[in-house]
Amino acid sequence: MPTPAATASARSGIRVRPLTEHIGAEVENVDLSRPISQAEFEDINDALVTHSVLVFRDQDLPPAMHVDFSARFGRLVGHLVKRFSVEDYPEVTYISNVRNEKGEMIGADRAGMVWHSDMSYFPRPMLGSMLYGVECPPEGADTEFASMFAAHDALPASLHALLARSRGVHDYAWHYANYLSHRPPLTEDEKAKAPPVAHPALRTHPVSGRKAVYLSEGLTRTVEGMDEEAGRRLVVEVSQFATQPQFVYRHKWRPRDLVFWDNRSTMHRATEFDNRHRRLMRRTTVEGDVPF
């Protein structure tokens, strides 16, 4: 099917241009360096629910305005690992390979390289995340986003029936040990703040009512009540099905891009890049609802 046509809002003047059939839209005619109006907020929120990933190009977004815009959508939650927070803005996290004068990484380096939904390991996972490009490598370090709505709608009937009665076990300590072993280990206090939690394998979007897959290879360790290895195989099978190319939008970053995605209806991952190039991004995350 062709990509839907762009639309302009009579309410706020914002223009929304879909990027693929299933997921992603570029939002134009809005300046995020100033507080947005109620009409702009409503149109952006509607677009997020519809398209799951919103791209705002050429935005001047210092940390204060990054926080201001993000907080319109809900309570902000900083990273579990506090050393990655932006100075004076604990709600903002650096995603970066840049080192400070002590030689320490200032942010979460090589983060999110496997499919996941942000902070799904909390009882109330994230509604959405906003990532802002300060410095971007000349090539690579793209972000891929997959529509969990489209994946759900394409599930074979037998797999859908199994997932409809299943709950995935989301486990940050397991994720960290398996995918982030290049970093200093988590402290016992950090582990205690995010014990494993189970969520429905298929969740209902609280605004649209649409169903979405909610298992990810990166953060869902296994399936509750199943043998650990069998549950893990099911998680990987579903994650691979849900991230087929026809369900994916790949964002090629430019400095001053802001991308806002709905964690209730997407998975995402970062792609490889030459680590000799500096990468400096800022992220906020907005708390959502208990999945159902």
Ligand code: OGA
Second form
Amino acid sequence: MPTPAATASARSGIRVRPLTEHIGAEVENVDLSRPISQAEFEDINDALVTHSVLVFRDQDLPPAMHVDFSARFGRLVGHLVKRFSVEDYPEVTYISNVRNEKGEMIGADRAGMVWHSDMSYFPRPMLGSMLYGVECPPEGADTEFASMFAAHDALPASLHALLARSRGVHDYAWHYANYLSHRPPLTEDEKAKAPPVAHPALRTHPVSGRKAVYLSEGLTRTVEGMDEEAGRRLVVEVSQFATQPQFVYRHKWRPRDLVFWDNRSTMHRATEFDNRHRRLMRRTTVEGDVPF
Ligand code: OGA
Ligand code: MN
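What does the same protein look like in the form predicted together with N-oxalylglycine, given that the last one was the form predicted on its own?
Now the complete complex, all chains and molecules, led by this one.
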């Protein structure tokens, strides 16, 4: 199937150019270094719901404007680990392999290397995330995004029927112990902020009504009411099905890119790079609704 055609909005002047058949669009003719208009906000919000991942190239986005733009879409939630925040901006998190003069990691290092939807372990998980490239390695460190709408629509009937009555158990402490063992362990205080939570395995997008897969290999430990191991196998099977190449857009970062994704209809993961290169990214996350 071909990539859909680009469209231009008469009310805001914004151009939206789809990047693949199912997921991703580049948004052109908007400047995020100053507050956006109501028409721009509405067109960007519509494009997010339709395309799930929006790429804005060549943007000047100091932390104050990153916060200003993000907050148009909802309440901002900072990282559970407070030391990863940008100084004076608790809602902005560094995703980085850079160390400070004391040799400590300034941000979340090797964050999100396994498929996931951001902070799905909260009762109200994130509507969206905005990641901005400050320093990007010349190659590698791409971010992959998979359309959970397209994955849902392609589910075999028997698997669809099973998932329609299942709830995934999302568990940050389990994720951290399994995938983030290179970092200092979570404190008891941090663990207490994110007890495991169950969400429907298939969720309804609150704006468009489309159905999406909402299980991820990285953050969904198992399936509620199932044997732990069997539930885990089902999660991994669904996650692998849902992230096949035909559902994926792979973003190659350039400095000054802002990528805004809809966590209600996508999963994403970071990819490897040569760790001798500096990678410095800033992220905000916008709270969403209780999944249904
Ligand atoms: C994130 C994330 C991926 C990346 O910031 O939520 O998963 O490529 N990042 O840094
Ligand atoms: Mn993530």
